[in-house]
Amino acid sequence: MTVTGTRTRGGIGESVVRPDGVPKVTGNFAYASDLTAEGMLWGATLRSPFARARLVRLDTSAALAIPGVHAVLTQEDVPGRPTFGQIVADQPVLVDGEARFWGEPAAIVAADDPDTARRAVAAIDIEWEELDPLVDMEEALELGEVFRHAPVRRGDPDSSGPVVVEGFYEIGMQDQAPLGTEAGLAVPDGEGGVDLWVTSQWTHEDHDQIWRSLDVKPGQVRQHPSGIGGAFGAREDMSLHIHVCMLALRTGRPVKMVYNRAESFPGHVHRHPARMWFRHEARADGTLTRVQARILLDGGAYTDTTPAVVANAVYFAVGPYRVDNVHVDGYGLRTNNPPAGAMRGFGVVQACFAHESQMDRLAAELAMDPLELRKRNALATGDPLATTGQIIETPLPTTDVIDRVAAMPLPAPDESEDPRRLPGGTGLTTSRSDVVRGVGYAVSIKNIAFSEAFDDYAEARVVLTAAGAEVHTAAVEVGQGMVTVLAQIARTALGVDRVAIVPADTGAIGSAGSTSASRQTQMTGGAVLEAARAVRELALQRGDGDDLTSEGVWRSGELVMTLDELCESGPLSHHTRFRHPPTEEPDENGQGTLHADFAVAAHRAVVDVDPELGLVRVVQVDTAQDIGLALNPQSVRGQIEGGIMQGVGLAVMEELVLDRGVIRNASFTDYLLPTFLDAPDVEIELIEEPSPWGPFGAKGIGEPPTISSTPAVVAAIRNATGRELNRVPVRPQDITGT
């Protein structure tokens, strides 16, 4: 390892001020929806009302007519291939005969200015008859519409253990309800291709989608990092991509477009909801003998990542834990509801719920404490993944993450007549004497980075100038400061502090992957770290040095040659494609070498209800995450704190209400999120074993915190209520039974 920290400021483990924290607190940072160009057009989308709808009637020539008014395009307009998606292409670029969700584009509209584009949506002659939506996951298994079928068959399948818990479980859909909306800004070349600045997490797999339905060649498609104002997953599937490079193509002008909120909610994929039915065996003294679980996903209309959801789903159905027999079915189903795909933690999240309901219900069965219980079956290195087989060789503290959030100290009890600091809050509907405190716990264990042989790659330039180090990435910040960690990387194995991060168009450097599966950290930061240390190389290498720090080559503690001097002929330059230990395929039964690395997490929830009104206020959330170590510790710390308020929105408020596949509470008036006011206190303990592959130990952190978090919350409202809660997130009426 090549550190040279005692010289360079800002370098790993040091807690670096965000570049770009100064402008979002003050509202000067540039997100997609602020861009602009000269001569701009605004773009808007006619959708379905229906969930399922055969198109009778398109007539655009109404909104044609209206001044102001430049381009209505239909998928008959589609100049190239008529579909795009990220796994399978099957998602009409607009609607092609029939919309199969509610909320489905079926025209464009290019005019002057947003209030002329949202006139000529509402002028289109259109006619649609309505059919009976599929909505039902049990249905649509009856009926084959299955995106992919995932079993798990390992050990002995006649193998029975004397103490037996079963329970059936459901999560609803959530969003991951970024507060900036889906927006778009398409620049036509003038030579028939276009730049585009676009929420995303993923520029080259959206590129390598966009040019296919534009017939162009790929590299008249340039596709650029803009500012993102949250992205959990919502971001790795395209929603107006398409639609607004074709309104540029077609005007020859620049076009924008920026979704309201109530367009937002079907503009991108959520949570897929889940039904789940789970059957726990054991020994008389805890040890698991045999697990089996049949996971229903609902993937909504289209594809999207469904593959790999339900994929997660099944291969950490069991979590954290050893046994030898493990029989488990998931299936991701075709509906007419909204489609899902990636979201923060996607699938693990859901058996998470599951396995971790399962494991109290088992504990109660045995009078055991359920701490114990997880620690007398806890995986470790060296032990067999219980679903796969595949031998975890990667540090794995799963006893050591339980053990440190059972030491810390509980919270007093809180006598404070506060409404803030009751359940319901300043509704003022609950007293103190009527609230019942519980405690509940949850562990988690999740792979980093792509699995099932998934050519992973992160693509990094690093090149030396005489003002300093840049880094040319793809990787799309989201607000999780990658941009952070990857100029600490960067200065810490140059040994230079002046860093900066030069996000790249998809024309400029190859790939660097998903902002999604916990893996840029590892990824992008892998392949700076790599890049760096070969730009310091060259710099010794010109030199003559045995040291690089922001001044210049030293040579036994003299500066032998300044940066000026060094780089006067030239920067100096390398460009590394990092890919992490390579997986395989899943054989017939799901077994396999299939990830590349995992963590471990264990929160402890505490809440006061309030039982006669249903009413739950969650207290505290502590933390031990298996980190590998922390680049930046206070990043670190948020990304936890922020991950476990998703997991508590998903426990106690946040779900998409369908209505025969319509969403009812499309606003966030209605879709309820966790304020300020709902989050918990939260203590974190962070366990630093070095991940084999990670930039100096570092494992990927942003999926764990929410994951274990949701059940910690449920189990503790159990404990509080003695209500069974198998389903999320925990209504009023779950807890009163009215």
Given for the second form:
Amino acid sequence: MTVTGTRTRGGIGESVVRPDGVPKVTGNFAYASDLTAEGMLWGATLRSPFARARLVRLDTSAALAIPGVHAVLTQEDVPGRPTFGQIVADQPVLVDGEARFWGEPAAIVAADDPDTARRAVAAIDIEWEELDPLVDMEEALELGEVFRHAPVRRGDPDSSGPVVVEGFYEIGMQDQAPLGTEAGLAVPDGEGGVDLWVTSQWTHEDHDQIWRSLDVKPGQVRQHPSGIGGAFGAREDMSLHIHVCMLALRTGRPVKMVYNRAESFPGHVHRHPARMWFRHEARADGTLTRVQARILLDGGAYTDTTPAVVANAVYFAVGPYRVDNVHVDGYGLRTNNPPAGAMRGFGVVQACFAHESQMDRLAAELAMDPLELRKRNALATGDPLATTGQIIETPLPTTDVIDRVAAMPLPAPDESEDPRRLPGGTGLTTSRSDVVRGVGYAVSIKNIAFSEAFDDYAEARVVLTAAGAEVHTAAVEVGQGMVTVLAQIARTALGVDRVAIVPADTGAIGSAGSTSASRQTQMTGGAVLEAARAVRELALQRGDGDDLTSEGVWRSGELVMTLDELCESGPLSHHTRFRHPPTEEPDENGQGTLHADFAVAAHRAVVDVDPELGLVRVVQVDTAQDIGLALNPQSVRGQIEGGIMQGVGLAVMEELVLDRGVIRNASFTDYLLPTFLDAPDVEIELIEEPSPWGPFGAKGIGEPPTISSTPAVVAAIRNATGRELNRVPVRPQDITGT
Amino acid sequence: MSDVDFTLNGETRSVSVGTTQSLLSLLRDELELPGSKNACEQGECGSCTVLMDGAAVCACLVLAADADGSDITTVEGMASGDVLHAVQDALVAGGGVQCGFCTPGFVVAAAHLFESEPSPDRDQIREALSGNICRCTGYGAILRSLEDLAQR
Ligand code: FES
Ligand code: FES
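Can you give me the structure for the form predicted together with its partner chain, which would complement the form predicted on its own we have just seen?
The complete assembly is shown below, putting the previous chain first.
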């Protein structure tokens, strides 16, 4: 078929503005937390005050006796499967005799208004016996509390190189801190089923868990897409979904639950804290000969997505470099720390901080330019991935991203005494003469979409009517701009300007898969492209033409059938299920074709540091990223800048402070997030080498910006201070050494 | 409970409010104005920013009872009918909106800035909006949107 596209407005390559932009700036966009229903009750949650405790007594009668309280439910009230979980259903819906993390839900309440619900929670008579929590990863490993051990053995185990560097690295627990907290509205349908609007990244996966616990038939739960205030992985696993449905079914009334910020912190999974040991060996010319690593990831009390996070950390432990001998062991550990699961970068963030710190260390040992060392070992198309041995068949511009970022101009030295441009900011703590500038680089590789033989697919239906085209999909928009890009793909593929995205509930269409793993542009985008092309073919057949535009069907440059005439006998429609190229299970050595696609990125950070006070200002972060094709340049830039900001946050400020499993800073006052004054300038080079299976060659773009930006910032701080800095976030005392 | 008379987005309103109720809760839960967002209830994120007698305040920190006699404008009151406020228009056009949860707060805070300083420079924009957290954009597109507006 031919793609004309030229006469289509709002197609691929244009910075089309978001269809939900105006409702969002006027306050009219409905988020899950804004929804209401006639006769609605409010839910609230009683949580464990301990990281580990035995439930001694739980008596709900006093709470139930409060006027306006309609239900108080505990684990005994779960109608169906008592546990849930995406990979392993090992988490009780409510505490089942022992609380295993701080803030674990133990009972839920529905009442006339939020105040009454909160009072009812306080009136529940509950007694706990605090138990000693398991909070140390090494101890968990010794005790065999392992969710997954993923090994990689490749090449000659006895090989060695003359130059050796070793390092030990740590990552603190980062919170996604999406601005919208967990929220849901469940409306009973009067026939034993329920409609649910909830903050989610993957409605069909949630649905499959929810109906089992409610003991209803699958179709009796319809999960609807809902307005979502950011996700970043926090909504990959469920939060209040089953709770709000249980309350609605028990009371026969719509029930709404919204977590406050303090509840949200323990109410979702976080980025896995990591402890990692790496050993790199190389020849004197810098050629890597062997990489060995041991990676521990703290998975919290329940499985969540930990097995897949471990896999990513292990398979990307070497980074985008060639090396023939690799020995890696990664472990996901069960502890009583807060739950860990998906966060942007998904295991690769942790590994990348270690492998990039190692590359700098090795370069220093070899007295070699750090970028030269990386280029000497740069992984390219046709090479085997160092860990899994998978031959890279897709374009992989590793050398290019390095060269392009290195060629970007550096910002001029800052002479300004304006406190807004100094480390420490308007606190007026630093003067310019105390400030040292540093520059650092880092490079990363990330897989796109799901791996390891997962049956990863996305469904979409494209319907053409006289009014234009509709794209039906269950893919979740979390803010990233997928709705814009899907419409652009449909416009270009069809040749029709008027395209509307119709969010579909779980009963209306099959799964689009998760909005994660940088996958929706490629997966649901791929489905939309396929369906739109099929509809275009149908239109050309029906109109016996050679081109389709917003006016109708054309033949040899003449309009032969208007859109009205074309659709007179009914709409044209095509439904498709798109799959990416199949991947394999790893063998016992972690070998195989485990991944569907890859993307590389390089970052350069420029920092100003006051070494005496340990204060850092990240001045600029530049990047070159392998994106396949920019479907929407404005959106691409937005994803890259937002991703970099989260990477910078992890580098210098964001950490949940834990004390025996209890989060000590579960508020926006104490969990520091980057503000406008912390935002670096960002310059971007896009490398467009088409993915063989992404729509029009596009690759996923969401995660790479977050991955190598963190080690680049830390490298820059090392460059400014000479400190080792083996842990993120870098704290002032790590810089001052006090 | 106490009775509160105030002007809300240009209309006079009389409501009775709880003694500990926040202005944010009054707006969202009772007056059907959910545009102002609740992301922290601690005055840390700016998602709930409204104009109160011309000052930008966090509605989560203001007692509803203290709104008595005041003139409040929320994000819902920024546009004139179908005509967007210039700040709203700039944010949509410039890609300053992603998930949008921070956006109502940015709209109100930026409108307030432009009222007192019609052509703010970069650092003025950054400082004036440093009480508004955005988790999605990294602030770049918000800055560019508002710089464009400042130069118009
Ligand atoms: S909700 Fe008011 S400042 Fe965050
Ligand atoms: S756009 Fe999502 S928080 Fe700002």
